[in-house]
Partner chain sequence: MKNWIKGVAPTRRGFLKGSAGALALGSGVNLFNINHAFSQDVVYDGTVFDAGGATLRIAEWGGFWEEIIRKELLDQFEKDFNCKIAYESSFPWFPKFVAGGPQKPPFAVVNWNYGEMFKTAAAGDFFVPLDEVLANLPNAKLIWPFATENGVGVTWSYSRYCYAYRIDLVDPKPADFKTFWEEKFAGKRGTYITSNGLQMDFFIAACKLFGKDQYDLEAGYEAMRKAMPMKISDFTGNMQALLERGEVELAVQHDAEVYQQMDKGVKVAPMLWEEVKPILTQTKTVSRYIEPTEKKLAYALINRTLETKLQSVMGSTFYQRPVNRDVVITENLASKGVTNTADAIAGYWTPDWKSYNEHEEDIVETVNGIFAG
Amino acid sequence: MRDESPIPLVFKVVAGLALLVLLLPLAIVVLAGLNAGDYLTFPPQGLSLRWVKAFLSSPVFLSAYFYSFLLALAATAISTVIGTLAALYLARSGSRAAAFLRGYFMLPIVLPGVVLGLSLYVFFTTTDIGLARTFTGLLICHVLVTSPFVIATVTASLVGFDVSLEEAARSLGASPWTAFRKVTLRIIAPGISAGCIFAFIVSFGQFETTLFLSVPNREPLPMAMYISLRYKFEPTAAAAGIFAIALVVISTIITSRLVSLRRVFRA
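Can you show the structure of this one chain in the form predicted on its own?
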């Protein structure tokens, strides 16, 4: 029996129009990256793979792409561990501090990226701890930004979780770690996997915080695209955007397979 009420037609129409508005800039970026002209213009002056080949042969863009990829992998690995532990505590703790910590952990999502990046840069600079304009400092910032997404998805997986299953494993002789690994971890694995993908997407496309904390002469892909558009204004940056969009689309499809997004938003 379904408990959900049918969605009114007007809401579906509005949602469809909103989706169209959101997808229109992506279509413009793709067409601009396939432009046959010499400059970044729209409508494109014909379609060609010229600038896609230029991206694949550009040492600047390729190094920036793989640098962003490795940075996103590192941030995802760390934020997954921290976010999972935090979600377990928030879901099982009955203290008043849990509600405060839940809102506190979500602050990086609420705060504008410019504010967060500038704040961290000022903090690293004034405290003189040697993290300003370093990979470690940039990684810390990305972990702060991506951890809330892991917390949200893992918390969604813990909604309705029956703790007696883990207690039953304990009563049968399993150690706390074995019970957690073979019972709890397997149940919340889809939420953890979805959190990983969300964290990777957010870290890979992070620009505002990277603008203040990027390492000199080692720009991630968003910074490389920004510099290219600022000084050259050629379609190579748009071609790089095509690969970034493709990565996000693939990650979103995988996420929808791993966990129900409705549970995420309900949590």
The other form holds:
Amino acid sequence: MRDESPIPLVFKVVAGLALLVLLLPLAIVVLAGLNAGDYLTFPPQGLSLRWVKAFLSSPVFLSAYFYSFLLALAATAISTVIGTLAALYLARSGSRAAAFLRGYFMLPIVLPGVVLGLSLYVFFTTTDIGLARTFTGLLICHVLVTSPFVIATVTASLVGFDVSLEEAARSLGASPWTAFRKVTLRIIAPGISAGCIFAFIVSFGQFETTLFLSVPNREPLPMAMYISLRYKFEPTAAAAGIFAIALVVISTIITSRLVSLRRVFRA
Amino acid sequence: MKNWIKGVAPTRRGFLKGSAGALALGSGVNLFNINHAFSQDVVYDGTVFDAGGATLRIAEWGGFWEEIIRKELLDQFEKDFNCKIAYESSFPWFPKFVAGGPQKPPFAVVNWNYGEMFKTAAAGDFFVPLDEVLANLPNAKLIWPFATENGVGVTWSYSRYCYAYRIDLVDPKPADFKTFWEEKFAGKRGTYITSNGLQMDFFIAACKLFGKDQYDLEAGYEAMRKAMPMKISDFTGNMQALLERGEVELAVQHDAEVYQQMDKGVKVAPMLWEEVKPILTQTKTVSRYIEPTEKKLAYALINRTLETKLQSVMGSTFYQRPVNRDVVITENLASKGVTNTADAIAGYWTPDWKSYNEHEEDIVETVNGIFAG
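Switch from the form predicted on its own, shown above, to the form predicted together with the partner chain and output its structure.
Below, the chain from earlier opens the complete complex, with every other chain and molecule after it.
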């Protein structure tokens, strides 16, 4: 027996259309990557693994792919820690500064990426602090862009959080760290997990800021794809897109499985 | 105020320093150079030297271009000169130069197309004067004069602007520049977005051929209006796809890309503009304020790009034309009628990019409006 009220047909149709609009570009990328023709066109001129093989044998694309992966991984790890701490502060502080900081932390995603990238590049160059066009400089930029997503999701998971649970743990002898680790962290884990996924996806696909801050001899995947389209317009870029989509999907599944496992352990 | 005056109370040493500075200013000497390593003379005589592991920062196109340049030029260069190449392909370069200012150039050697190179040159004292560069390039004596007539950098490779047309769909073949505007090509002709160098050159040529001269912007705007409807593409690669599918029958192109398509079996051919002969150049500059070793490496690298070996590779791989007079045209280009003679290079035309850049905002806004319909 189901208690849920029936969903009106019109809602289902609209939801179905929305899903189609979201999935259609992905289908186009996949089909374009499997194109047998010489150019990135749609509909494809026959299906073939030609460009997938070209991607797998291209030193430029493969190194760009793994470079982007490592960059996104590092950015995600750092922004998850920073974002979670910031969210905890924002959720628990009643000061006026917290209200101001809530908006301030969101600035990197409010600003156009090109503006942020150029501003950072000018800052790094004029201050001469050795970060212009270095991996550290690029990583800082990615952390700036990805942290707001972690802050937003963790803050959401802290809404309605019952602080008395943590206080109860403390009253039973748990240290602050233990209480945080065993109570708070477990409750907000889904929020952190969602933030992680967002951070990884945003960093992996980051193009605008990377345009100004990319490192010599190293191209992240979005740059490599752009350059390929600019000069050759081959479907290798779309084939790279297939692997990028696959990576994001796999990361999402792994992350959600990890959170589920945590729930199992907690149970 | 009193303290400030007190602070600069005249002393003999201060007077001498001040006088020297004033003299230097008066004689046009850039004070930045005084006692700075950058002011040291760098002389390159064409021989291989040990750079002691120094890094040479270069900016050049990415993708397959980078693969070939590394394989055919840079890998051996690093070994020969004991140096490291820091290669950047994240175009555009202009904002990166302007952001740091002339004294902090992001790259030592940059490969440009004309438009952005002239814009950067106009924005500050970024580049070593061309005479000084040429004095350090022994191979410069081997290149055609047009390669240095731009006054800013050394052109080392180029192709010619043209129309690409479908030989099976366009009959008779295009006769001249103005064929593009014939009614039968409505909706089947193609050009590029305003930020693309090919569209810039096409626009300036239209100004010159439809108006009084290349500065007649109104004539250019009117030509763009009359060319509508047409397909507007982002990149030449995209235009190649449109031509292959027959969605575009006549398009603005440069001949290197047309020859590539021809050898892939696509039914296209170039119609080289003869009324004006602009060229799409690969031009290198050397940044002015860089350390002496890097500057010497910069000269060595450009000198090597002018050698016949690399110029031939550019021909056989990218269908690019050489600037070195001694280069024997590779078969893939020779079969298309390309030659490397004084007659063949006569009359090449460089638009007034300084003027274009000064009016760029107006041109972009107006032409974008026309393209948007």
